[in-house]
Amino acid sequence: MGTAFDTIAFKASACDGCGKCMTACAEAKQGASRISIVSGAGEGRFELSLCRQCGDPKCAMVCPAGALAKDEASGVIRWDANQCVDCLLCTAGCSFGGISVDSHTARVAKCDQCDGDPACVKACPTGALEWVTAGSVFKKYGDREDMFVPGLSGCQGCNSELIMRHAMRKIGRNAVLATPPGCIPGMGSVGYNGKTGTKVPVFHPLLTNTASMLAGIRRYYDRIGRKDIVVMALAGDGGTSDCGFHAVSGAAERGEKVLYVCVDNEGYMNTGMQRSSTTPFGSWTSTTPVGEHMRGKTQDAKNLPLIMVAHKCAYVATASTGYMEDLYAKLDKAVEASFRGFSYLHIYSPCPTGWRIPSSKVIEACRMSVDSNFVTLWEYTREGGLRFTRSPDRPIPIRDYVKLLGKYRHLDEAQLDHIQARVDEQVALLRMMAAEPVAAE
């Protein structure tokens, strides 16, 4: 399935130009810094000069001595000092300024990612630099069997299909799956003409009884001694927060040993893009239209993950495909917790069709929703309480996120201010629950 590598990511909006990353790098390498922060296009904006560890490195192509080569295990472009003839052609070949001359040694120097523990990332006080380990996730799980057949009839760029394939690839065959009415069975996971699109046992309950049926299945497996089976749901927000909420709430209150995954695309997208209780304020849907008398949904979204926290579940977490390493880590914890009690994972899922967004922008929307705190990533256990798994500090403005989505194209200033206020309010509540102090500006 190809190759992926861990990498250093840079968030320009969070960089204040302090230079602490450069100091840390110089100290770690005992020479010139391999990373440079330079002035950007706008006032107070900064950019990064750093080796990109290119897949097709031009520095290595122009090196006449073969001193530069890509390490196939780590993805790092290694420099061999013994082979280097100090011609400096590599510095001309790099378009990113990622390899330069170290004045202390009079030889070239470049980032080697500190063997997977980069000093620059640890020194960054604003979170502008991040060590992204999604490459390791891909290498570990990329070759695992896909638990859904090719050719499901999801919309182009469907993020829900991405979620269900990743989740079941991680969990594997030792599972029984429920997919209530919605996009997931609608795209053919429960099959057509007597043939299923899922490689594990799957059933198609009603919107109203998914959690109840799973509870019965779990109890049956426990009775016959099959305690290793993951009994789980992949359900939409409508079937979870509206029609099926009584069953979900009851199963959570009883502590049923079930993994319930809510794939939240903020509406009933499979039946015509109607609003659900998790549809955010201001959203256009077919039942909250935009026109002379209406300007989208007039109520705020139900915060279903926090409601599940109030049920004292064994595990509750939020996740996004914008941050896959976080999602995979939470899948592990959610599965483990499902053998002890009710485990609930809420995954946010942009819908290209219903949200009026190009499929090529879906992952960007996932990331921006988290970076703006419209979506916050956290987890809860009875023993440890609530904790953030991605810092909510220094978010980008909400308006930068919502302008990406066609369903918010109509928003006026008052609506934007309302959304920003509600987001800030939710973050403040989560901080209180996590007993986390507000970061200084």
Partner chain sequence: MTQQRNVPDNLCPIAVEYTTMLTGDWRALRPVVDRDKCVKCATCWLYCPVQCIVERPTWFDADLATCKGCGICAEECPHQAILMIEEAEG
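Next block: the form predicted together with its partner chain, after the form predicted on its own:
Next comes a single chain, given without company.
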């Protein structure tokens, strides 16, 4: 077990019917295009007909000659030209229009995903076609053990729970975890009365002393010669940027060998959605209400990862669950760096309850926060400096992101302009600091 396949996704709402994908495919395959964009229901609406590489392919089932078979490694349904008897039953068997007849050769033609590097996706100018590589992540990590029990009481759609589970799945059993007060222990990862929600040793320090406590644990492990243990925190933004900041700052300054993961949901969500110093301007929270005298938070958020860069940590990075492969890559580097010095990973985590968004839209919020540059993805090392891991060029307007979130529902034009200006300012500052303007993906 442990098999999944990368796939080509189509977002109809983004397609303008330009047909560049079809041209690219015809060029790549030296024949008829395997992908076709057809007019859909309504003006300016388009539909895709392309082989989906079905899990249980009907084309292969109806083929009398055994010329179609699913490749177990790549998931691609391979067509064998030598075995094919040109009966064309497969074209009728497929209900997705995924297999067609090439009029020049009078034989069937189907997508083979260009061996994992599809030409159509690269040619698409609007982003309607996307190469989804979740399957590769699953193949690599799907068999690893989830380090938390199945039932944790995070809210429906809780992004912090997603971050915890993925992070610990990646890091594995050889870890000591500290979770200061917040949603993460609150959802049952620490537990009580002799029960625990975590499969690695887990501590529940105070909001104020997480980094100090971990420094002590690391020093003890160093003394007894255990150099293989990841000593780490999964803390909220309150426990990192406000109450726990002096401990984090101190540990970073001393270069303690600790991995500190800050799960930033922009407020004290566990205790009833109070503001924190990372709550952005204009946000509704229970302590920055919307009424006659106040229209949400009146101050800007502080950029905690940049403050950590100023500490010259061994590794500092920002990540978002909207870009999971980037997150996995950074976890790798962050763990490695935590054996050399203070390693800080800041993961932005939309909170469906506190941000007033439907639970199903959480990942979309993650993605749009990055696409609008509200959240920038970068990493810093002492040797390499600061480097964007995703280009901040051509962002979508901040308004498109903000209108997704209920906590910004009250914003007026002046406030929106303020947020856009601050985002642009932030990106300009990062660009100045970045070693190379745009890093390779």
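Definition used throughout: the rigid core is the maximal C-alpha set that superposes within 1.5 Å between two forms. Quick caveat: nothing in here was measured; it's all calculated off a predicted structure. Positions refer to the first chain, counted from 1.
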| request: May I ask which of 143, 293, 73, 224 lies at the hinge separating the two rigid parts between these two forms? | output: 143
| Angle, in °, that the smaller rigid part sweeps relative to the larger one between these two forms | 18
| How many angstrom apart are the two C-alpha positions of residue 117 between these two forms, if you fit on the rigid core? | 3.6
